[in-house]
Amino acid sequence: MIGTVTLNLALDVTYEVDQVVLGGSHRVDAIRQRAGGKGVNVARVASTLGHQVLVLGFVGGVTGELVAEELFDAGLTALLTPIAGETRRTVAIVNGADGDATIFNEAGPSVTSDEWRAFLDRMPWGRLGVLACSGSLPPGLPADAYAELAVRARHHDVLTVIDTGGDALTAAAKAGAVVRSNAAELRDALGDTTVEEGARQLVQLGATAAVITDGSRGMVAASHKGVWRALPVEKVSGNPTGAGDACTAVVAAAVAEAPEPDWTVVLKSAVAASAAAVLTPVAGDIDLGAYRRWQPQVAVN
């Protein structure tokens, strides 16, 4: 089972418009709400994808009670953990023009060390063959509060794969994590530098291994083997603010089934499936014909 951890978990709004206009009022076509978090969205794919999936994060107030209920409704199983403050809302507005989407993130409530710990001992570790971490942090959690959770898994035998950025990513690394980030995030983490470089550097403090996504560049993997970038295989228009997690799900499926898995046929899978995912209109959901459409045609170097 993949266990996906959302410690900001949130009720994801969608709006779609007819074309955003800065300071203008607008008619929303069509709106969706269901859970949401970067975790959310990881069970979502690996479900689809066939996976055994447990959804593992916090709830507060009204807002956390409509999150557990469409999960619930979604066929998710999920195991919360009660918080005093009220669950965040995201906000994507969805410009009908060109399909781009204006994303609005709410820092999400403040967490409790009380809180942290009832989370921690709550971690149904023995029905877990891989602990798949993402998105932010809350207000109130230390920065390696997943580099914990990821040295507790180690004690179970449990793999972990973290996709986080900042210290975070740093400290997930040293905690000898699968981890996962874009471009952006691990240029913050570490400074100026190649994706490829940057990668090897996450490995070499420690990471099993490193996926980063590189936009149009494709994606770069590392390991202690060697370092892999595989190239899109066309461009897609669409909402992307799920293809990152499509990239971590299939990477926590690759991990869960081999420790070390074949980084060429990851790559392949998980740029195939973030592509896939850019053209459904919410996070969470990929073009599974897509998918199985451009799998054996990306290229790897």
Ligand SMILES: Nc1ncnc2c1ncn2[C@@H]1O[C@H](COP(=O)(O)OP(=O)(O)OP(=O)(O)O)[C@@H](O)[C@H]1O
The other form holds:
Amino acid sequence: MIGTVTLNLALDVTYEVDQVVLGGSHRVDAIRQRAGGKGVNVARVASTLGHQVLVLGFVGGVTGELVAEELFDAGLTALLTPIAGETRRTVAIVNGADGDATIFNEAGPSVTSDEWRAFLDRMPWGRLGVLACSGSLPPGLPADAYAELAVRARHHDVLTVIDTGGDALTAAAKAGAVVRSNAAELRDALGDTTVEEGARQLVQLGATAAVITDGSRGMVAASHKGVWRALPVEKVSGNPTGAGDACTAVVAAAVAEAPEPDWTVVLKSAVAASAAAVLTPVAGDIDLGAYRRWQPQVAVN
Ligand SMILES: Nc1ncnc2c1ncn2[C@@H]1O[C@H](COP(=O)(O)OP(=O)(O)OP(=O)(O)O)[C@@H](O)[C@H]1O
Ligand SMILES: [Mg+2]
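Since the one above is the form predicted alone, can you give the form predicted together with the ligand too?
The complete assembly is shown below, putting the previous chain first.
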């Protein structure tokens, strides 16, 4: 089973309006609500690809109840730790004229150290093949929260895949995780570097492997055995939000089956799934037909 950690779960609310006018009053034509946060996107993609997932995170208040309900309705098994604070919302206002979205992200409730302990204590290590951690940390949690999870996971022989940036990325590498980031997050952490060189550096710091996405230029994987770049079969237009999460889902599934997978094979699936995620308008969804068509065609160098 793939455990996906979303420490800052959200209820993603989408409003569709005719035309967004700053300072104007709008009639909302349609409202959609679903559970969100990067780890939930990872869980949705992994589940769509046929893997068993367990969504892990914090929920609080009425919004937390809605998140839990929506995860259940989506068929995603969840183990949620209650908190005193109210789960956050993100609000996307979609402009009917061109489909552009204006997005408001709440920071999220503060998590106390007791709530963090409760979360750590109920981790079902024995049931997990891998733990995938993605997204921002809520206020109140220590900056090394992901590294702490990685170290605990290792004690239980569970590998972690950590998608993050900045100091948390280098800390995750030092804790021996499989690390994930995009090119901008990599440069935030390591300074000016190429994606290939940066990925190699993360492995030298201690990462089991590093998989760095590079927008429409594809992605790079590095392990102690080598460095590979894979290119998308074609450049697609669509919504790239969540494309990196589709990559994380594929990487987590591969690592759950073999701690040291053949990265050339993993990259083919990751590149195909990421492009198939760009094709769909909602983060967490992928176009399965496009994924299956592209997967054998991805070139890896
Ligand atoms: N226009 C595109 N056409 C084809 N593939 C794309 C395109 N944009 C992105 N991809 C694929 O998606 C992967 C992830 O993209 P990107 O580097 O933008 O991720 P990200 O910024 O981490 O995304 P997020 O964090 O929102 O999930 C890329 O490595 C690439 O393989
Ligand atoms: Mg990303």
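Computed from a predicted model, the values in this text were never measured in an experiment. Rigid core here is just the name for the largest C-alpha set that superposes within 1.5 Å across the two forms. Positions refer to the first chain, counted from 1.
Core-superposed comparison between these two forms: the CA of Glu16 exceeds or equals a 2 Å shift. Core-superposed comparison between these two forms: CA of Ala30 displaced by 2 Å or more.
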